[in-house]
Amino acid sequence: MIDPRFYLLRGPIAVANLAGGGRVQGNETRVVSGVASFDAAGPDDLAYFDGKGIAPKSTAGAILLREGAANSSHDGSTLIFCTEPRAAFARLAHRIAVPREFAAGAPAVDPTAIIEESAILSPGAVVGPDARVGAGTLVGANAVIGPGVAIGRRCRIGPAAVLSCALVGDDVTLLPGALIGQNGFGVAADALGPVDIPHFGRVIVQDGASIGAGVTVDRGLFGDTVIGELAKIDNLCQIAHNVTVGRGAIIAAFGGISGSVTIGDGAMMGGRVGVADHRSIGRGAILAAGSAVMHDVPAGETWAGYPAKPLRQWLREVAWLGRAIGKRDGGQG
């Protein structure tokens, strides 16, 4: 369900007004008022199915899908057939819901914002409508706290940090220039060309986490991106949509975490580690600097390399390669 603190719902809108020339099966006058993932959509939501084969059962009010993907389990939904459902959803979703924005000419601190006693707003700080800043929190110069954002107590929000669609716990530190809750990177394409996928989720930053300078943490596509308690993220890292960073996990500088990755409690990543999407990093796992993770990493293991593999295996392969090169060079000499 879309969080109304962060998104403006424009509906309800009739399916007939969304079809755009696509073939409709079912009730064209049916109205939808929200958007949701295919698995979680309810009878008032628009969803899409972009997978191969027959779409599984869904309770969505309206579904965008390809010809041949429907079956009898969708009798309760209105179906809109199109060539590229994901791209069609990207082009239609803004007609149903959009992120809340600052009003033109609004004051720097909106009158509906709640600034608790002893919170400090530095010069140039902007606080949007219905936002909340907890007691003892310092908001740095030129930081932007977006509509509906809630920040807990005793936090430190660095200069020029920007927060959107985010809920932040107590004792959290954001260093200068951190960007929290921006639209994630998702692109779909159809005959009209590539189009950005809008994101309707949130970012949850739990108590005691710290996020470095220039870090970006993208909001979820529909669900949440979560930074766990006491997690430590170094400068210039990228945390993509729907990532979960476990309690006390540590990510060193230049880390790049792709979408829908799960990082277990206490996991540690050296500098410049990259993780492919939908991977799982187990509890207490260690990834050496520069690792490129293409597979799930079991709990407690140490991996290294490009592509990453268990440390002992990687060390053996590096040693073997060194010996092989030495023999070749010796033979030529």
The other form holds:
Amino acid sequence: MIDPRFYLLRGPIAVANLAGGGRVQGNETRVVSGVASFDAAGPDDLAYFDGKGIAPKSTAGAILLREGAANSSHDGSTLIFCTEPRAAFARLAHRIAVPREFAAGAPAVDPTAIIEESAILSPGAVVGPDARVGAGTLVGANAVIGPGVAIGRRCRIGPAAVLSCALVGDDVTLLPGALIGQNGFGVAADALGPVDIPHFGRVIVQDGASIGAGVTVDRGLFGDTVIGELAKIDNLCQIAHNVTVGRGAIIAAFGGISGSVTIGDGAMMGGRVGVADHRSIGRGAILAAGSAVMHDVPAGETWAGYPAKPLRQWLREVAWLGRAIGKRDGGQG
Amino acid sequence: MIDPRFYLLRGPIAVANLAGGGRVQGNETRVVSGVASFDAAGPDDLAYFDGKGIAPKSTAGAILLREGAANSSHDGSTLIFCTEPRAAFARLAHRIAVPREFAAGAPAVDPTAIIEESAILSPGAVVGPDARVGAGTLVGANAVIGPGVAIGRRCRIGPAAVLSCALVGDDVTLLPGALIGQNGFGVAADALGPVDIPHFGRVIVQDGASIGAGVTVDRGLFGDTVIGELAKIDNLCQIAHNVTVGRGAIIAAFGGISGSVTIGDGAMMGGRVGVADHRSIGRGAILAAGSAVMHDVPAGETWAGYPAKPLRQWLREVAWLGRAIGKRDGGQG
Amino acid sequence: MIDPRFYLLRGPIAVANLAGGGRVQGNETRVVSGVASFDAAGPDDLAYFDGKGIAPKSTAGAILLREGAANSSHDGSTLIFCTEPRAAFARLAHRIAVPREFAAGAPAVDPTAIIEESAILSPGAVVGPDARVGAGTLVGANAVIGPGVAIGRRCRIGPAAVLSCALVGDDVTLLPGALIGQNGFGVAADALGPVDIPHFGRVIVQDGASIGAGVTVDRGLFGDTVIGELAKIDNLCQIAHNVTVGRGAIIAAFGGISGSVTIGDGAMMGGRVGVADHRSIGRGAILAAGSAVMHDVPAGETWAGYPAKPLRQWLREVAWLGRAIGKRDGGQG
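Please move on to the form predicted in complex with a further copy of the same chain, as the form predicted on its own is already shown.
To see the whole picture, the full complex is given below, headed by that same chain.
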């Protein structure tokens, strides 16, 4: 369910008004008031099904899907047929919900924000409506705490950091310029061209986590992007939508974690590690600097390389290649 | 020609006053009032020629060049001979033109800026003189819209984004902390040491383009850096001076596009792709994550690797290397 | 010694009050008033020894170390035994010193800051207590100059740049969003889990250096991170704690320089070069784009590859691999 602290629900809208020219099947008078993933959608939600074949059973109020993707298991949902369901969703969703923004003429610190007494707002800090800043927290100069954002106690929010759609625990450090909670990167396409997928989730930063300077953490598509307790993220990393970073995991500079990746507790990544989307890095796994991970990495293993493979194998390849060249060239390498 | 919305032209200056100790050949009383690339320079412009051999014919008013690089085809230009023309240009150009800046004591929103009625400026936003913000556009908290910058309609400029020397179309999204229009990276050197090349171009962001959080887009040296219509750029990418990103092209996180690269319409790049300067990526080409592209990539092809090569070839190398090591080591890999 | 311009020394504290449950050996009534590296610590400083074996001789007032790491050479120091000295230091150091921050209700430009007459502060710029901005320097819109930061003459500090714990020379350029002087990345761990290492050093940016948009430069752990005279750093680079970048060195975009690396004068790095911690890049060395450097690189050499090796060797490997695959596959590559 969309968190109303971060999204403005624009009121129930009749499915018939969403369909455009698309064919509607089922109850045309149904209204929806939210958006959700296909799996989690309830009777008040609009969802989309972009997979191949027949959509699984769903409790969604309305579903955007392709002709041929429906059967009798969808009798409870109003169906909107379209050629590109994901793109159609991207173009329609703003009619149901949009991120809350600052109003014209809003003050730098909104009177509805709750700033606990011992919190400090440095000069130029902006705090949105209904935001919360806990006791002992320091908000840096020119930082931006967006509408509804909640920050716990004893946090240090660096200068020029920006938070939106985020819930931050206690004892969290954000270094300067950390950018937390913006829309994730997703592009759908239809006959009109590419379109950004709007994201309706949040970022959760758990207690004691630290996030480096210039890091970007995108909010989830529907669910949450989670930075686990005591996780330590170095400068200029990119954490995409719906990633989960485990407790105490460590990511060195330029780490790039693609959408929906899960990183186990205590995993460690050297600099410039990339992980492809939907992959899983096991608990305590180690990824050497520069690894480009395209497969799941089992717990406790150490991998390296582009593409990444177990460290021993990578070292063997590197050494072997050096020897082979040396031999061929008479050892002059 | 330099865009006076972004650069302060400091008035005509006599070539004789620019020459320092350099030998001047031709009309010493000539004055120049602008700077331009060697190819595009007109009779009022100072240009430089840094190539090998004899400079081609030029209509430039004045040319910085090396002894021996001139012949009778330059009779119309005043010539200033120097040992390092590019460095000489870098050290002289500020006497002809400089970027417009905020004045001391300037207000946060300059009274000469034109903010259309339905645009929203969030708290802390700074808007420079002669800037324009179109109807329905939202400027985020603590964003900076530099002098002369024009932003179209229905754009979303994220918090802490910074724009200078930029023209932005309609329906453009800049996520938080996007940095658009700063000086490009270029270093010349002479006996005094390295010197930054001043850039006099712009950034053009066309309609419907989206630029991620923390992305940097440098302005052109003389011409423009162009982000094409509906192009989609993920977080923490670097787009260098004079790059052209084609319509609907997609660049995932950490993409690094070096100076003067052309990216064709609809090209797609996975995460952490680098492209060397002056290369061309064809229409619809696909570059796998991590590719380091040092050659032109033909339209429609898929490449991968470091250095990048056609995907099939790269996959073959990766597989072959794995097998070779496995065989040598008795399959214990 | 900690620079009191940047750190608040919280007053002498008795070693007995720092020990927690740890065993103390030596003068328990000793007080310390600073923190320092093990090598540099004097009689008023707390230091830690995290190495293997017996700690070398030290003049530190108090030392956190493991049982068994001490001998009679430490008679002059008060010893605090603990299981994880580095983590213990991380948890204790804030009782001795903390970075200076803005006070609640502080003005945007602190009255104790010294702004020379011809300096320009753009709208939204924040300048902390005791900061200095030299003549002819331009501070961009919404930039943040932290407490005690000193900036020389004729500098250009870009919009949204953030400086803390930094001393900046003359004629320095920081492009927009450059983030200078934040805490370095270091994680210690003990039974309570991972903990950030607090950094007590500075960033020194020498005359004529240029730092790109979105670049992060972390301050030193105890000593300084130094950006040498006329060094040129492109956008989105990461310069870790205690790095020294030599005079006139050039680092292209996405350069990642790990902790305590030394880069020689005039060294040049292509885009996306990474250097592992504590490595040394010799004077005038060249690192090709994408190099991942895990060894020291001698002066004047050119290296490339992942892992990086001398360029000739790397080119040979790349070419050989291509031929080997081609041969095996009947030249269809």
